[in-house]
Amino acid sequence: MTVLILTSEEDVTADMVVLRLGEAGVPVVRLDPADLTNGVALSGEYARGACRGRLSVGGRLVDMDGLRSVWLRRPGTAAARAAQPSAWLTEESAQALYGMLRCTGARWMNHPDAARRARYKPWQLRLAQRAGLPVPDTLITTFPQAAREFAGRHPDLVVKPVSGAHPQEPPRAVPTSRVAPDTDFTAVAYGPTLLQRRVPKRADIRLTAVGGTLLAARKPVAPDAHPDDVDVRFAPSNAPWAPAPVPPPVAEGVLRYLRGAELAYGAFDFAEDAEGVWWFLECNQSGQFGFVEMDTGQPIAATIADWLAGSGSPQAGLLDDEEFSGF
């Protein structure tokens, strides 16, 4: 049985997992959907009440019925590197590839439908609330007056993008920034704006969830850090990430979140305040983990490899929580 990894060739984070799978003797096929019709081929036949699909990757033929798991890591746009790329070819190729893979018995990390839904930050915030995770007061609006009233209730705010990275090539990270006290919010009318109460934090937390395994890392904020340095990705700091125990209420909330989102993998970001409360900021369904493993030595890649090499339902019992019905 083979593990299929859908990601770009330059994904060094995936390399770490491929290495672990190789050490365990688990066959791996790595495929970037961008290479469809240009080095990657597929075929699916539906006949006599059965279906059979095949992939050809670098001259290697893979039977889709022989897939034990599919890791939807960071795939490129389908057929983007075809000889004559087009929007039509991209749609046709995506429908063919993902449609055939949905017909297999393989388990997903994460299923395309769950991964797409999990990107929506407003949905993340509501799901985190329902999972019992503390969420800073947040407003997403195009009403300037609503923003002004929110700022009146919460004088110390940050602003961040609703969607995440800016869609250029390659995507550019947009930092979370502190809102100036004299902001009049007129510009809010020109596009949805996410405002959130700033959490005066003593540490940043990255919690990597792989199935039911939770691996948390903590990066302390320097005592003399400037309050405007709110985004850990851009804040100047020499402190390494270090392993951290997960408080039981947080662990319960994260597992409930994963059940509600139907995710097998999630990279959770929290801000730890002076009282030790972990405030939920977001969950990236395909977040990086290499930098955490390098600092902490936590076996994240090996844990992912073990999950991908396993068998059976990835989330047995995750859909029987009535509190999340209808999400």
Contents of the next structure:
Number of protein chains: 2
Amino acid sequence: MTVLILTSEEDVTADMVVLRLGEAGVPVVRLDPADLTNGVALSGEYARGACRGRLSVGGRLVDMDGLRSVWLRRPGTAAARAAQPSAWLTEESAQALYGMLRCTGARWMNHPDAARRARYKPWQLRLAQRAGLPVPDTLITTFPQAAREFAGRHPDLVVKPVSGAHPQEPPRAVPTSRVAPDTDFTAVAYGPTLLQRRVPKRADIRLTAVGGTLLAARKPVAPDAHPDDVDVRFAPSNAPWAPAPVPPPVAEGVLRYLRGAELAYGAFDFAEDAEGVWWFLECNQSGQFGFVEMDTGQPIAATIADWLAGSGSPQAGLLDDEEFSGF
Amino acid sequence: MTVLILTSEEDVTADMVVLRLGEAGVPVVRLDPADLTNGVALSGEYARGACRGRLSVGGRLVDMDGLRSVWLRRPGTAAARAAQPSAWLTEESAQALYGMLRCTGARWMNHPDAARRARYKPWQLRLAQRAGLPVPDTLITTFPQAAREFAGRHPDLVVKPVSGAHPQEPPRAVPTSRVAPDTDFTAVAYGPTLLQRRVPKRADIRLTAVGGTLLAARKPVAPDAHPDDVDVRFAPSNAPWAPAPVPPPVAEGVLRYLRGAELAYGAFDFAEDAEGVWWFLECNQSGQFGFVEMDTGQPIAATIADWLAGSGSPQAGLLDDEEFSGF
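Please give the corresponding structure for the form predicted in complex with a further copy of the same chain, as opposed to the form predicted alone shown earlier.
First the chain shown before, then all remaining chains and molecules of the complex.
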């Protein structure tokens, strides 16, 4: 049984997992959909009520039924490196590859449908609420008057993009910013705006969830930090991330969230306030983990490798809560 | 409780359903996401563990919690008609609108996740097999040798795009064509190719499924039809579509397919062979139905209106088959 990793060549973080799988003697195929029709080939035949799919990567043939798991990491655009790339060829190639992989019984980290859905920030906030995680009061609106009223009730606000940061597209990685007290909200009418109560934080938390394993890291806010430095990704800080225990109610909420979202992997960002409460900010289903592993020494790559090599249920370790999974 | 219809202004087929809902006294809001920030406004507030979303369309305010159902028909690109349209505004607006609608308890025809997945042809074929519907032998490949061997076993083949026809994008609506016996399959290496055994058909079948209601229409192949005219959408024919009874095994298979695909609406195409067998060709989750209703007088629009106005389970009338729904 083979592990299939869909990612680009430049993805060095994936190398860490490939290494672990290699050490464990688990067969791995690494494939970039960008190489389709130019180094990567596929074939699937439907006959007598069954389907048999095969992939060929660098001359190596893999039976799709022999796939143990698929790691949808950072795949390139299908057929982008074909001899004659085109939008049509990309569409055909993506449909063929992902269409066939969807027919296998392989476990996904993460399934493309779950991955796509998990990007909707308004849905994330609602799911976090339902999972019992504390969510700072938030408004998403195109009504200037609603923004004014919200700002009246919450004098200390941050603004961030509704669609979140897209790691693959640097121009869209807009930092979360503090809203000045005298802000004119008229322009809200021209584009949906996400306003959120600023959590006066004493630390940033990055919780990496792999199946049912939760690894949290904490970075204290510097005593001389300016309250305008709200976004840990852009804040000036030399403090490293350090391992942190996960408070049991948070662990329970995170597991409920993962189950509701049908995710096997998620990188959660929390803000820890002065009382020690972890406020949910977002869950990035494709969030990086290399920098956390580097700072903390937490075995994230090894845990991912174990999950990919495992044969248990895709959501092993998560809460069994039938009523919740329907969200 | 209101029915929300997401579609463009030009969608005259939706008018038929709006008319029916109006006659039944069911409140309807028709909205084109293209009008976001320019006629359409939205707002959602997250506080105290709950979310309250509102939409404003032409000055009319709708509570998202008061939505009975959402008909995802032919929506325009979000914010495409904004004063200053941009890719960023489209992304933000789509995330805000669909992200919030995903948080409601409304029934969807069809849910965006199910709709998206349902477009994968390789997945459709596998699901049809699993649902017990007869599927013509099919090969999807980039291996010229696999194509040659398949053609050797099946001398009478058709070729069609893997991604199917995209109604919104006419350049991509490639007709299904017959493969000449002496075809050179070398070029298969440059793009995934879908080859399928040609079903010598005596009629085309269009089965429109609305929840658990199945309405089939049949168009006999003209006696003088050329076997090269394989695609009913492009074949010259004056014969109208006529209502046809659905054979019970087909009905059972279609209901299993809908349940597996989590679809509330589907337009199935079958080819009826000389023995009367209905061979599954495809299921278009957004297939048109106006032309069938026009020819057959079948109450498709009224059935859709009933479904949208109803309050039962989204898959009411479909088979209860827990083991199958996980596909």
